[in-house]
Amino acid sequence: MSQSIEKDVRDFILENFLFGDESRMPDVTESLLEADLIDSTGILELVAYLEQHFGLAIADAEIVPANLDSIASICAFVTAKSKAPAKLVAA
């Protein structure tokens, strides 16, 4: 796991939904849904902030929480999304 990716959405987690709170911010596998530090907004929050972050176009099946439950699943997420090739559109 890229150490800028977690310390990026670490970073990310602790604004948004902490509001500064660091006793509160999660082990890396911790589920953030069922720590209630997001909800289905908030999902929707992360999405557009690792989109426009990292650059990334994230597709609706993408959004699980298989992808985006934790914050390794999120890096784990956001690295293979950064590897993989680029889709071209048809005119």
Given for the second form:
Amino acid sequence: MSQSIEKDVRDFILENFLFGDESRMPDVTESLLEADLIDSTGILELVAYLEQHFGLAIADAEIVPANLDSIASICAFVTAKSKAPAKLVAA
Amino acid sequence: MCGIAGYFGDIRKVGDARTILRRMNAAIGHRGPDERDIHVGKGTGLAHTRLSIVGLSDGQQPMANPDGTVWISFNGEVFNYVELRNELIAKGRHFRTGSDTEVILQLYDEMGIDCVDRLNGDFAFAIWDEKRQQMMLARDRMGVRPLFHTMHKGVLFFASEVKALLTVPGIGAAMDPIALDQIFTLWAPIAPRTPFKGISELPPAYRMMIDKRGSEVEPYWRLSFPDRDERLPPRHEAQVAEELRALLEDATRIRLRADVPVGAYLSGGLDSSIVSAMAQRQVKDRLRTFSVTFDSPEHDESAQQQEMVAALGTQHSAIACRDGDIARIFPDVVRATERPVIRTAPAPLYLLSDLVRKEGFKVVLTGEGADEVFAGYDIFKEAMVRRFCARQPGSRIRPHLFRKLYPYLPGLKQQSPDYLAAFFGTGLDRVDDPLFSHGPRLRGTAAAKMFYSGELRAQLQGYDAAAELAANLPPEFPRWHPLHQAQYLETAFLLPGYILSSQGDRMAMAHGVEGRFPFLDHRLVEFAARIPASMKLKGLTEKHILREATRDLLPASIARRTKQPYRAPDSQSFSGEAAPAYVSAALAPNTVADCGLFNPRAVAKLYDKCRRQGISGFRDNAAFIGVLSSQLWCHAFAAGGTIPASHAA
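So that was the form predicted alone. Now I'd like the form predicted in complex with its partner chain, please.
What follows is the whole complex; the chain from before opens it.
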């Protein structure tokens, strides 16, 4: 997992979903949904951030918990997308 | 419809009786701008501020029986007072006035405290019985009219609104952290708790007896549903629809009784359209109807309103709720609700009642209650679909139904079935949980608790509002049909705690307007409770039996219209350059810290997010409105968290 990607994702979560409360930062594999950190609008905010910040194009079919529901899965998804932008990784 | 206040006990410990009663009356003068009076007896006092609707010339209060041994201060209406009066006259009783107030007095004389069983109406009253040396407080079955009370220096004080109690020397306001947590979970406090520490409300359908030995509170009516295994006599849908229609017509008929003109709210939805259509058939002149419109297309229902106005031929007036209006009036709205809210939806209704009053009307019929009584809310369908999904947890097809439930929520439209299943999957393995139907809503609302301060968390000590709600459910609750369980949660808690109070009585009475609710006639409520669940929610068609019963009253497009929940612009009302200065002041770190309820840094980031990009999701909106209204509540009522005067609206 790229440390830079992870840091950026953590910063985004801290600012947008935790409103600065670092004590609630989830473990890397913890479900953001289960931790009550994200809702349907939050998913769209996350997708918009990933597209803008990492220059990705994320297809509807990729907006699934398998790709976006933990820090680890987000980082893996971003890494894979960055390496193979032409081949979308659908869950 | 009026405001009432009073006390029981040795008032000399607190102050001068007349001064105290007059101050209490003045604080709720908006509820009854027409007349005002007090009565001081031995060890007791009653105050009344009157909105004259029935018995204009002879209904003054507080009112006594002929020998002056029984006194009443009454807020509301008894809609069946004509029939009760005739019954009492047939028994040889004589009436001095034409008011419904005297009917209660005489009925009390006839039946004692059981008189409430015979009243069909929206009421809160106090009766002082000098012979028995006993005070009786009572409140209507559904919780339309409010009644708050508190004990101070051994004296029981009561009033229609808390602000009257706060005028009593020595009674102050402090936030009850449990009540705040209940609002941030359930949208409303669980009665008798209120946001004011030490001040209670009399729950709906309860009476309270007070004498020198103490007080006793007991229910005189309770909403109930049949056991799901109970074998009810088979009834054809057409027969049920016919009975429903007759009851609703009668409920509307008796709610048109008044010595002043009665108008109606007409939102363009099914329920208010039905009520307006029924009322138009029963009044001689063109019905006066009123509505609110919005700049934002996602909230506006002007087209439907105009369609109904054309169909019924009513004389209609609308008030436009423009972009800056909600923020402009929000501090006044919170002063009127007397409790933090997590939505701005009360605000447009504040504007609407102002319009009604300026147009010269004091009374309006509304369609409120139909969604609770006939299962109209989306949450009922959501619970049904969640149960459907729970039967096949791995299904990728079934979650698509969630998208159909909320076509007006953009965040859901774009979600994959996997995410839809995840969002609504809360508690799918616990379908027997009594709060199953409300799981996603409770969870979404409770997310706003992340803004609590450390101090508030410490006070709460891990308190669980949902667990308390579950513990308050009647013992027979588990035996009811799941739809009826969900209906009970809406009708017994959210309806009185939020819909009828924050969006209802407090918004209308802020401008001296009385709302009347045909769908909440207790005969109709009891009848509907025994209608099979499948006739209320048929597939994903809400209020099916109500539609069947009234299909000839409305244009087909309105009759077939899917429920459009009443919503108003939330956080976006408070962002942008035109936002009033009080918003920044109320959410400033030092103000938030002074108030002590929320984490100043987290609130600052939420406000920043609101200003920077706008927030559109339910949870962030609920948090923003919840925090802002709590801050305004502190400013309006409690010491601490004071917003600088130059910024306060």
